[in-house]
Amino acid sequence: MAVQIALANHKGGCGKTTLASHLLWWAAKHKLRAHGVAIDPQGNLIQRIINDPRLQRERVYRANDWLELTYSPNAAPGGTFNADVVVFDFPPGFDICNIIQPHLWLVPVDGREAVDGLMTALRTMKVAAGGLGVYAVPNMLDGAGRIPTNAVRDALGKVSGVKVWPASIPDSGTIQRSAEFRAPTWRIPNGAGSAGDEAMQAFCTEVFRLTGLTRRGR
């Protein structure tokens, strides 16, 4: 059965689409069967790893050996997926989020109005039998300095049913340019090894281990 990770927020511009692209490379850098879902309208998640997109197979895409991609705009796919993970990226907003019910939630966090709009929404956000979760993931806050970053910390700790990413991702150009070259961090001109890169790596094995996608991928 895969395993499966979901990304939502109320706003564009967190870092959802990135940080699920990461995931999905990372499943086809280890060697497992990755399936990303884009469930945004906009398809940004196809955008970002298909840089010649064909449309196979009734809307589903292959980037390679290990990754294939759906879009599944504002509705959940039907059928199942020969994969060890799949990663849907959500479009803005949580009024959909009762559509699926993944193994983990991953919500990036860039400000207090993202807490806000986390709290008003975990009664949509239903979790699978055994899964892990909902995880407020702190994205891009150090940009802002010390002081906001550990008052959304602060905030997110508070609410009930929430889980905060021990780490941050930091607001990083190397992160940045990942998008810009639809690539991962580990493959763009000197990304590899820049703090982004290791972050990223960092964020990417940590969501496998708690996911056991570890051991599948050795």
Ligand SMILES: Nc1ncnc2c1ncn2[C@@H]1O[C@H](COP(=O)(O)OP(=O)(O)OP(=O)(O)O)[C@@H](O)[C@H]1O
Second form
Amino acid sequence: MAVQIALANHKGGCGKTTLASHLLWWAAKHKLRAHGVAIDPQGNLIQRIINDPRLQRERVYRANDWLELTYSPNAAPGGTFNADVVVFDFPPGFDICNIIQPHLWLVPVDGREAVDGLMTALRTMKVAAGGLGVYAVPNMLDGAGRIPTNAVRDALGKVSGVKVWPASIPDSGTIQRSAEFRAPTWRIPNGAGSAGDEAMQAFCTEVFRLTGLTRRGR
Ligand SMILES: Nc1ncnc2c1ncn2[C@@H]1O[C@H](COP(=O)(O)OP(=O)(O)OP(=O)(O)O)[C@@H](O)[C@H]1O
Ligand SMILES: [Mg+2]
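Right, and the form predicted in complex with the ligand of this protein, after the form predicted on its own?
So here's everything in the complex, that chain up top.
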């Protein structure tokens, strides 16, 4: 059975689609069969990886030999996937996060306001048996005008039932540009080896190590 990872937060623009797309690109690069599911009706996950597809419910889009995508607006996709990992990209809001029960929830947090609501959300966020729980992932907290990373990490640490991801992802021009290039940080011009790329690859590496998928020796 595929490992299921879901990205959610009640706040828009905190990095759900960015983290989801990088996890998929990273998995495919390491020859894991990866499947992305755009639960967000805007279909940003698909748009971020494949140039301008016509979004069609339940249609499977093939990005490359290892990466496929399904558009499943506001609903759990029917059937099962022939994949090692399935990554679900939710719209802002926690109201429909009970439609699936993944092994791991990742909640990107880009500021204090993204911390609010997490306690309520925990009542609806279900984790599959033997799963890894709910992790808050501090993202972009070091940019101008942002609340410093440590202050948000401290606030997150007080939310019971949520683990705080050990590393924080920086506000990075490389990560920003990856969205424009529809490519992972390591594939965009001058991206490979930058601080944003290293942080993103370290994040992906650790997620897949945690799931046990990279212990299969691929
Ligand atoms: N670590 C980062 N550094 C710089 N830019 C980032 C970072 N993470 C995300 N972004 C940028 O922030 C914007 C919002 O990110 P993204 O689309 O992933 O958020 P989202 O949570 O999926 O938003 P929505 O709720 O609208 O679906 C994008 O332009 C993305 O490139
Ligand atoms: Mg999104």
